[in-house]
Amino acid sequence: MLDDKQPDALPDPLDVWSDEVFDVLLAADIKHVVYVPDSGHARLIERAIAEPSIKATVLTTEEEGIGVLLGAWLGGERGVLLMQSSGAGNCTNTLSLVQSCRFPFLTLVTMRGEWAEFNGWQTPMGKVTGQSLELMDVKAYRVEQSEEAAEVVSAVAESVFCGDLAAAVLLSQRMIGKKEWAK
């Protein structure tokens, strides 16, 4: 006889990536996860939010998020913004308070305007958002591999914490997959 029973469906990728990189986030001790909706983050807003042990707020526009994470260093706790590339353009004059408090900051950025991009109006953040954040003093690492997500952010966020940089972690648009208008 014939087992009824579908075998089980193989993980989708993108959770693979995130649950491993949030995997990370909790060993890094990070209590605040702020963030701004984008669904090449959703996994990891999901966790987040399941998660007693953090914080997770939703904000309005991303340049909030680092007066955030600002106080919640200043409590004593760690946090990470979350945000797409076109997000940080929106946050080049707040990032003056990185610069000016040199206090640890990570940020974790969904590309946007890059491999199959739909949207035009993604495609010039896109090509400068790494050299935007270099601008401002954050320092920018690029994973292109799923692979390697968790083991960047984990070094990443070594170096962020025991040094009080700040750094972001650049996710390839090619690594979150095509991104379409809802039908």
The other form holds:
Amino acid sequence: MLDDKQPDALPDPLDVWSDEVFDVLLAADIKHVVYVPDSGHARLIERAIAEPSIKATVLTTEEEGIGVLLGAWLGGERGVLLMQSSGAGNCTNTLSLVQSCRFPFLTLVTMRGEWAEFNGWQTPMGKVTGQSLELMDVKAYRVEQSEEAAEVVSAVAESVFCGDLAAAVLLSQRMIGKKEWAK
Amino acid sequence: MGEVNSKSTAQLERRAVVSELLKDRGDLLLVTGLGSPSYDAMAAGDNPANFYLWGAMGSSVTIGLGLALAQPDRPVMVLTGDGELLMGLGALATAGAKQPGNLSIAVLDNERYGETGMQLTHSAQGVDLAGVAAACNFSHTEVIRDLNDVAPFGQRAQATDFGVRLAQIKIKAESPEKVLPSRDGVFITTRFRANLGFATL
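Please show me the structure of the same protein in the form predicted together with the partner chain, now that we have looked at it in the form predicted on its own.
Now the complete complex, all chains and molecules, led by this one.
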């Protein structure tokens, strides 16, 4: 088991919504989880690595993930890119693949630089994460409440894989920040 | 072409190299880097199992990696140039860490950015591309200077259980006549998938 907590401990909120989202990804027939780590994605990454039906690939920089997902699509498989908001800026030119080759692109983005941020160096990119993705025709959805995460990812995944939409789900720092950024 | 300052003495002709590399390709799936490697592959014969990159420079290795992971029983080759490889050098680390058994990379190294005026790349200035791949945990790396060594690398690329391979093939700085593949990315993608039995969307 991945969860090594005591049986009587309350589940970590991040683990709860992450597990729900992971089930959605499995249901959407996702075979590739490509990622640049972020603590907000820690549980999803852990689950992806442990899941035999998933190929989990760590990247050196986020735009690599767009190439890997296109290659996987050429080979008949679906995937998702997990990244932090700062990584969206690294992706701009490579996102031309999504338009030029018209392949289903889904990314889950954990936000920095927007809510109780203590590191101002995260703020410039955090302010324009959604805009930068939308500049390249990747529609950005936001999740503010952890209870909504699985529902939104499920709906967006359906639009991506059935409805010919390229999309990002931005997971708000307010939602994921409860545990992660206190120190 | 004007004189450029390089110590390269490479004599291999790129079209001859690619022809040798692909002559017994079997069920090889091919991803080509933008620019001359795409023209070279097209000159060797268009094939629905070819994916020609026309943009997103630096993405050839990652596309090949994703394809190799999704099609583990098919040999996958990335055919690219030194400039395109350099733009996504981190992808060698990503491929080396992931270690698909069926991925090979052939780098046509003319030590130049051939599409933009033959400016020297890092490869002309002391950077050892095969050495980078070796340091990234590739199972096999080599520098090829003899045409007789090209076909054996093509055969080596047929194995689907060998880890990641890279050949840095030293070629002349020349610009043969352009043989252009389709520039329609949707067509190239759809044709590639259909050839593997997958639907368009």
